[in-house]
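Single chain ahead, written as structure tokens, the form predicted on its own.
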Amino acid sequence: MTNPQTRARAAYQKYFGIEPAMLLRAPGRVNLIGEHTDYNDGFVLPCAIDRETIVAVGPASNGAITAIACDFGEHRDSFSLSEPIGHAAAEWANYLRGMAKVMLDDGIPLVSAHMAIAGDVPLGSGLSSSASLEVAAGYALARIARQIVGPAHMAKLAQRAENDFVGCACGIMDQLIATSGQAGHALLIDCRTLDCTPVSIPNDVSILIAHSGVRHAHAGGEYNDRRRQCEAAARHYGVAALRDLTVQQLELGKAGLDDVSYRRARHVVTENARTEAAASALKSADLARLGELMVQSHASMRDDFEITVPAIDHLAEIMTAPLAGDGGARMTGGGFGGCVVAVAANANVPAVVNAIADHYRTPEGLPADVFVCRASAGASKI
């Protein structure tokens, strides 16, 4: 398959007739630690990877958006901005259906454009092909119109996209670091003050991702299901959010608390801990830190938040055991399927992809797709 850039500007070319105005790109991510946190107002540690969409962009003059979309078959969506935003069928045209419709409620006027839009972020991994879209076509439809949008601004409008339009009550994680990412870092963002804080990823150091084969899709079901929990379990604390609680206050106050709820507001306290203390493993290199932390994340997912697959925790054993507590790996993204991502020493990284060669296929009993990513920048114009 060629590169998305590519196919993004020929499908533009093909369809519009001329070359496209600009190209837009945003990334993909990948969670190392801080697991649904992030709308529990609390802390996580992305990057955001050398994946991504593009959205080939020009003007139009009919007063409507019309999109092509490589990656579903060159399948066309259009909507007039002069009549309300209704939804589409095809749910990838519901995430830009809805960025142009939280930028007009916004107040951000808008102007009919062609696009064009291509990716290689593998489409419900665990690794926000949504948020990449969402913000890359955000930034398409704003510099179309010659309208300036902040990065922390961007990403709120995505969020409110992916919640109010599309359905998915995710937090601001991965529309933040579309938006904000970091070349060679990892950000540790705190999900209530948007205050990003990176964290260099050391030279030596592997980011290494496999796919497990099982798709997810968080518009409703589990997902959304996870949060109600939570924001039922900050009541029962009396707290704004579980963010503000301490593992003692957990304790201690959980008299009354169903066990279900209980065990959703353990994960989350525990993994902002945990959270906060891999950022300072890894700003140190202490990979051996830096993977405990990761195993325990891991086990709190499967154990307490119930958001992992049989297959992916044989997924996680498998990449865990070649580095021998040097490093770790665990499911990353928003749970029911997808990645499991490692954090390992450049040398060590052969063992965990022959590792998973030799005991790992998947659902379907073909290999599991492997690659080594690099933390890279957030959404620009090419």
Second form
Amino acid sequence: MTNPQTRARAAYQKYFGIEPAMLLRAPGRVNLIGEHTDYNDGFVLPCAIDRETIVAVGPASNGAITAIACDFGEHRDSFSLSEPIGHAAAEWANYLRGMAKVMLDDGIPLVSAHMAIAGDVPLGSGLSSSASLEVAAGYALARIARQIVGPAHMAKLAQRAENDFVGCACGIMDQLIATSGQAGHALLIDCRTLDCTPVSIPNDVSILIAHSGVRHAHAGGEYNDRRRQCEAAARHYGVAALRDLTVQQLELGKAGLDDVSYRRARHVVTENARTEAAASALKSADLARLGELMVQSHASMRDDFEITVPAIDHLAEIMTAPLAGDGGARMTGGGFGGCVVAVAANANVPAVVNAIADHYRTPEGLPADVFVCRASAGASKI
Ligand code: ADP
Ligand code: MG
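Next up, the form predicted in complex with adenosine-5'-diphosphate (ADP) in place of the form predicted on its own?
Every chain and every other molecule in the complex is listed next, the one we just looked at coming first.
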């Protein structure tokens, strides 16, 4: 497959007859640790990856936004900016429509535009193709209308589009790392204050991503369920969010809370602590400690939060074993399939790759897709 920039540019020329005025990019991300903590006002540690969504954009004069989705058979969507923006039948188009709607609702004046969209973030795999699309589309809409929108503001708009228009109750992590990622760094994000602390990824450390071949369902019901369970647990403890609870308070106040809700809360509370500890471990290149925390995180997602599937558990074990404690692996992303991320010394990468090739097959019986990613910068104009 040719790269997304080339495909977006070519589709733009094919459908709109001229060169696009500009290309905007926004990256996918891999979350090293801190899963389902963002909507509990907690901590996450993602980095933007060198897979991205490109939106080629140029002016139009028909009062509408018209877009071509290269990754969906060059399917076309068009909607008027002067009428209320409703939902499209095609799922992909709702991310774009959602962005246009929340930006207009926020008082950002938009103008008519043509767009062509292409990406190489695997879809529905826990690497957040959805946020990369939202953010790239948001900046395309803003730029063509000569509007300046800051990274935290754009991230909040994109989250609102996904929550209110697409219907997935995601937190802010994916959108914020897509706007604010830094090359060579992970970001420790405090999802309450949106403070981002860059954590340098040492040169001799690799981030390896393996795709289980199990795709999670979009805008998932299970995801929204977990969020509701967390909110109910926070109400039980009388706190604004599970972020506000220590492990000790979790134990002391558990009387009257059902076992499932208690375990959901325990995942979030312990995961927040692990995430802060993991940022320190990464900073000091302590791969043994980081690996231990990642393995604990995976177990917590499997046993307490119940968002893994057997294929993912198996893949995480296969990737962790060859590291012999020097690094580790865990499922990354919302869950129910998708990818496993490993953090390992560069020298150990071949052993992990070989272990996956020898011991893992996707549900279709194929070898897993594996790649080493480069921590990349957030959204930009090309
Ligand atoms: P994830 O964010 O983990 O990749 P989601 O289910 O949240 O999974 O989002 C995937 C959906 O986002 C796709 O099914 C599609 O509708 C939309 N999307 C992502 N990337 C693109 C793209 N390049 N072109 C069109 N739609 C895309
Ligand atoms: Mg998503």
